[in-house]
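Coming up is one lone chain in structure tokens, specifically the form predicted alone.
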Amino acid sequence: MLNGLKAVLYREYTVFRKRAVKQIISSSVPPLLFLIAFGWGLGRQVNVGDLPYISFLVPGLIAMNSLNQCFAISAEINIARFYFHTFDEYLIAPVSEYEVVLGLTIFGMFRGFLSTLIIFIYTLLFGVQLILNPVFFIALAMHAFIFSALAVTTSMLVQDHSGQNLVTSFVITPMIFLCGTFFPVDKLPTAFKYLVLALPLTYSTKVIRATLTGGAVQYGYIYVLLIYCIIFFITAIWTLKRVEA
């Protein structure tokens, strides 16, 4: 199993290395704009609970940016499937579905971790003080795993590149804005509160924010994230098998 996994990771890393500068720059700009617009615009003049808004915002940006970078592998998979047909190499190679899914998911996690590192650098520039709880690394890893596996799942389900754009527009973008990244979930209307409780980003954002701001970590949310990890990993394998069939 390890040889196949290494092969998938090597292939993805080789492609990433050629595009690294462009991808790092593209993942650096959106959170910087949010920090300038909301961090300096609202900054420390507005509080969310006991936190200055900028301290509330940074964990949300980490959740948002890492999600975007993890899920972005879906677009690359679709390009490889529909345009260059290089994804067929995985399907005909003596590599199991588990190795392919795990390799792609780990690569997506790597992109998510890299985007998180960028935001930590921004916090130094903006003077935001964070309290780093070790549980943060567990929560971030599970968060990245969920949305990387979800990216693999959706990229296997859609029939063309425009279908992936619909998933981003109608699932990922609403999730980002409704799941507590920019404002507390309890400010939502009641109907939306129940909706966001079914979405994994709500729980990962809550845990990430608590572990970076000194809040109380709800360990039950960790188990919820674990369930999502298992579900999306299984669906990714199942959808890949359907493509092979």
Given for the second form:
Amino acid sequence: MLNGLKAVLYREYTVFRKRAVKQIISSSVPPLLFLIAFGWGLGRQVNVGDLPYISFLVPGLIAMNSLNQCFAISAEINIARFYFHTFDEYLIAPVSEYEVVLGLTIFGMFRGFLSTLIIFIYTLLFGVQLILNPVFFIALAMHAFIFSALAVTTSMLVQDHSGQNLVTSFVITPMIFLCGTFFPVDKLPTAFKYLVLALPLTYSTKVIRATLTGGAVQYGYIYVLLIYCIIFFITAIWTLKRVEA
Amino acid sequence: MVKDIVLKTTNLRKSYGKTTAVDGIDLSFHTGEFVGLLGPNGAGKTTTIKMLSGLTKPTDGSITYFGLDFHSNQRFAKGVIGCVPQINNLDRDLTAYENMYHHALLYNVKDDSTNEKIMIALEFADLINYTHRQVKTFSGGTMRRLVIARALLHEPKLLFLDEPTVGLDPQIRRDIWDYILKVNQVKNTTILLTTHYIEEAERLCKRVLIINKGRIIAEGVPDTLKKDMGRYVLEVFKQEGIEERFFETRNEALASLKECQETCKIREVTLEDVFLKLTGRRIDA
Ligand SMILES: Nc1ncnc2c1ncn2[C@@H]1O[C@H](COP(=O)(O)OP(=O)(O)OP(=O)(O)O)[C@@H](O)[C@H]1O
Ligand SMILES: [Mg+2]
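The form predicted alone done, now the form predicted together with its partner chain:
Below, the chain from earlier opens the complete complex, with every other chain and molecule after it.
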């Protein structure tokens, strides 16, 4: 039972163990730069509502950075598909598609959590006060699940590496900048606001921010995220079933 | 007996847009058979293997393993197949052992004996000294061996070898031939090997299917296929090219050689001659 899941996790874990140091170092640089530039540099003069900007920024940064880390698995799956053909092993093995998707998604989530841990360490250094509430971890897990599953879907749909880059430039990056990570969504023009309300990042960022800064959590958003989790997971399985080598 | 038929395909077909890569192939393999699929570049060998292993879906036709439809019995069928793809697809960041272990998990090779099975398989493939080395440090021949060893770890009933020795030097190629023959003989594994090397097909395969432009154009025991052509060829080197004359016996060929004005050479008939006669071009161009 679940031998396919075990196989995927074994592979990812074994590779990660060998690359851990490089990976952790490279994923700790961007959030530090954001904190310095926007938290310290710009943020001292700015407040969002009652919050100092840096307290507003850190939850957004956690959402952004974990999203980036989760989504980064799609580039790796891509390389496994098109360059090393190692992904073909999953397609010919007697395992269910959901096991492969789940394994890859769990690994993506792991990377997302790791990057969050790094930001937590920074907040201690910068003296940013955060509240750790169990709902935060639930929201972060769902957030990481959604974008890891999206990463799997993307890597199944694209036909090469440049297609992958296209998705990053036209979907991931705009989403990161618009969905309330760096400034509140209600500052957006109306047309954008509706677009943004259709994107899961808007909801995960809201819950993540509310929990970390002690604001009021809209529990309805948790259900919204749950629905996204289910849709994105099923989509990933569906695309894997159709993929050919 | 139907049970004895490991694999059967009917009218197997694959099109990519307007190109038809495989154009209606009927295959039927018995337990323990060693079959060759011989054809030039682009004949449709890899596409055939991809359909048989589940990497790509046929446009048309059916595939059954042990009488069971592939599509509706994927878990069973995939478990009885081992596949050595044309391009090595080992995980280069892992060691030989880790690659094997990954495969053992995927194919649910039982836990308590996994380690032992891996070591036996590496031993059988003569790879014990490479057990804990990273694959990216291996030579082409060593990688090939490991891909084959990995494909055999779950003891498949049927092994697909897609051009197993392409790009390897003659000595390594012979080593791999020995290894493959050992697998077929010791384990009675049914083997389907694709190649565009005439010698490889003649040396290894009990039965050869000649494929060209997606169709099987001839099929049989190598010797029988060749017999229809004669046994010996006299090659006459003329200005406009080489002319080939076929003879039943060496003496007839020799007699003809004596009358020859141009440079001449006698050799045995190969499957290349069969292919040339059927298609008007060479396999190993
Ligand atoms: N993914 C694909 N998309 C479009 N055409 C393809 C694809 N794969 C194969 N083909 C075409 O199908 C035909 C058969 O290719 P295939 O790879 O099966 O040949 P092959 O016999 O394995 O050749 P080789 O000896 O070079 O490996 C070729 O004309 C090839 O261009
Ligand atoms: Mg090929």
